[in-house]
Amino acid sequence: MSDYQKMWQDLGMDMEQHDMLCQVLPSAVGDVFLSQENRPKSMDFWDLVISEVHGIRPAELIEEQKKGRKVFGTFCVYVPDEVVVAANGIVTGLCGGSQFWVPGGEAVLSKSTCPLIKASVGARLGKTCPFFRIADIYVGETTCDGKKKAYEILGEDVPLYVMDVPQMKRPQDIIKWKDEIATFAKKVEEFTGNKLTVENLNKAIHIINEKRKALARVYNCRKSKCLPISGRDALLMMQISFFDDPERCAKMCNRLADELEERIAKGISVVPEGTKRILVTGTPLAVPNWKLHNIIETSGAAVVCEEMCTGTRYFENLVDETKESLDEQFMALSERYMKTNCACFTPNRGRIDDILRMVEEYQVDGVIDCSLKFCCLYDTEKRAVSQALKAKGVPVLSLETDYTDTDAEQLRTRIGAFIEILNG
């Protein structure tokens, strides 16, 4: 590994804790990725990039900066990555998903908030987290009330920017969500000191689509019956791409494809024929909460799909790329951001519409829904979604969990019942 401790010294990072929580992640990456048999050659970049989180990127963010272009921390899919790639600004993600941040978070938020609020809030006071460092603005976003209210935490000491999502997708509310996305769009000129155009939004657009394309083939080797990655190191390429830069995360993942496509043409598969198929859907997986996941994979199933953020939602549905004006470009922005079918909309029948289509293409033999602790949206949906599972004569778990692994135990034992119920 490379030696970061100027980098992060010089961004004011917590040394003693940040070094704490370097030390675990090794053997945690060890454990749950480095550990499986089999994996396509080309996972060697996501391990490359885990391996060194908080130094590749990070440092390659700052180059950036010093030529003067500015770097957006984003929450959430709904925030459209075209429009600041647009004035020659960066996104990159933000941290949120270790119980290592979540004891910094209670201090400023109710122990009642979930815990990738808690988590996000705790990395930034805690100084741990370079990417909430090195942003120069974060933009969030209304999807949730927990998250409204951490914003203004976060906001206290940088810049912050909340984009207003409609909590409705009538053709109105489409209107709305244009209307918002270009209102955000002056914003972005004015912080980035770069003027929007049809030409550069175009080019933009056509960047971020190229980066879903990629991503989505990907996700369609998993539809083989031949299963040529497992659920751990799809998931792991997922959470990177919300850090990477667009244009390589397309060229990684194609290359990737390239090997799977091939793998499933030669019948090398990375389990065992008959392993039976789960699809998870829930809340979002933060990197790095890979527990899940590593939880199915080594009881005996294999995860084939993620229908939530941190999956399917960040990539299907294109942008139109023959809009002549900008007005229409922001149409067609809001026209693809508004099929995105998160818990937070009412009514929601498109999510479970989602979850049925999928089963049917990922061939899936059992469906996984699991929800943060606290986490009210997705967890009020599990009833909906487990009727309509079981209407289709679908097998159905729901799960509640957190970041802590003392439950892992508990959930080992149903995830492992409910495969053997699979069985049969």
Second form
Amino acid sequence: MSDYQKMWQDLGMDMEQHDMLCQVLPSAVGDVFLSQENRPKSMDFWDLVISEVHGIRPAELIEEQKKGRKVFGTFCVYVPDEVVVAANGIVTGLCGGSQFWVPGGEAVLSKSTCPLIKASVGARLGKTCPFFRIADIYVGETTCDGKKKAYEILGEDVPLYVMDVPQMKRPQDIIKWKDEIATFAKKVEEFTGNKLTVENLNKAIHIINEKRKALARVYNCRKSKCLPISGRDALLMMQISFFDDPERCAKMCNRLADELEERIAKGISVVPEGTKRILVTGTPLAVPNWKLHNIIETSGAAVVCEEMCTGTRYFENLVDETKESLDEQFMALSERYMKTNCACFTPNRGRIDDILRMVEEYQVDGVIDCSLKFCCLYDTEKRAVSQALKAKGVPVLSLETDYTDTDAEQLRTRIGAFIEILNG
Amino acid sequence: MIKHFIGLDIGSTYTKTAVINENKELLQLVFKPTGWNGAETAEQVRQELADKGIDLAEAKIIATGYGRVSVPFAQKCVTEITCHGKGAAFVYGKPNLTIIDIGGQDTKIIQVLDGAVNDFVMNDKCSAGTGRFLEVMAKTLSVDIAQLCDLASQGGNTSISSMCTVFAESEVISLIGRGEKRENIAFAVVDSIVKKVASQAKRMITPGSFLCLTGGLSESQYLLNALSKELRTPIASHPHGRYAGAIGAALLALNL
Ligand code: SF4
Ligand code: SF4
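Now show the form predicted together with its partner chain, given that the preceding structure was the form predicted alone.
Once more the chain from above appears, this time first in line as the rest of the complex follows.
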């Protein structure tokens, strides 16, 4: 990665700390991904991107910035990419998934904050993530309390805009979110200097829809009993899709889906017949958080679906592309986004229905419901998830974890015992 | 012909070994501290069994417990949850039961239906509500765990509020400083672990379930009574209770 030294320096990064971070990544990638057998060839793209995660894409973003484009950093799948893309802006995900950044966040946040928030704040304050340095503006949102307060701290030294996400899903809330999107659009126009038009917004809606369809195609292949891709590889693809250019992302996912469909036709599976199929649900798994998938898949089961924001919640439901005024388009956006079922909402029966549906669609043998430590919302919802699944006779294991490795053995025992139950 | 089926349960504190024959008759039970190195302990067990005429090369062996991966001569590793469930159902001769196992590192509640594990809960990585908690508190009072339970049976009227081992230890120290009777402090310590374990167990217990306590602490009658009172259900214990995991592993070795 040496070619990027100058770029990182120009970004004002803490080079010494960043070197330490870069040292741990290659062995993690080797252990989790490269050690797998019989991987789809098309994963080469994501292997390359992750091996230079702080190099390739950041360099592209900087090139685009030189042409006058603005980079928007986001933290939640409720923030509508379409609006930014329509104004010729670029969106990049900013959620932190490494323990490396947690202590930096802990220095300024309440102890009882989830590691995702701690890591995100730590990545910003520690100057060890190029994406956090590159983003011209951060877009936050009023979802959970931890994030709301963290944005106040993040906003101290970077432009920050917060969208007011509703807490319920009544008709008036959908209208409220539409208005909020319209207000955000004004901010985006002002920040990029580009006007939104029906044409450019419809084009952006189309681009993001195509990306969703491509991700869905890959997930569709995971529904097959002949499993053509591991959960770890699918997760990596999903995580990188938050950072990539949406059109290239769609192209690469479609290329992968082509290969997976061919594998299914030929009967090529990454696991032996009868391997138990796990649906993972809960809080998002930000890069490079691969702990859960890695433990499950090295304990003899396979992850076939993630009901998560780094999973189905990112691509399910499309935006209507046929609207002819900005107002109608904003409404179409609101309707699509408000279908995303996050535990920040109440009630949130939709998530339970999604999980039950996915258990059928993905031919799931057992569900692992895992939340990050101190995420009160998803933790509380475990009860409803587990009751609904048990009522249908679907085995479920509820877990709580963070970004450290200290509980890996405990998790291995629990997950191992769960898989032993499934194997009967 | 294979004559011996062996289960090795390498726990964080003790290693338990059970040897059975193909008729599921118990031939040997071996108990020893785990020490620093699981592999070394496993080797000692191998020696001890060899001295008793049990040749491991001629046996089917399953390892379980915390140190299960460090047994070079085991043919398979199975988690302690599955083994405990299987073993306890066998020891008690009941296909349906709920097991409370207070171990050194973790406390597990295991629900067994038709002789196999149906569901379980396990405490998270902190040591509240585990054997470690009692061990630390006993040390603070300069007694062992058995003495701690004896003392507790004569005490009362004191409580500690913190679930966290580290904070609870400071609470105990300040109780000592205040001149509180040791019996009362011991009572508070046992009472706190009983409440913690009971609250975990409540989610798993259905009316009429047969409850049993396994693990080293199952030998304390006082703890058993206190837990049973808290859960308002009789709880059984068995001299072989602490071998449940090893026995379960040996039974599973029959299918290898
Ligand atoms: S879990 Fe909720 S708050 Fe977090 S990214 Fe998803 S929708 Fe947003
Ligand atoms: S995991 Fe929970 S606490 Fe953490 S950011 Fe997401 S909703 Fe908030």
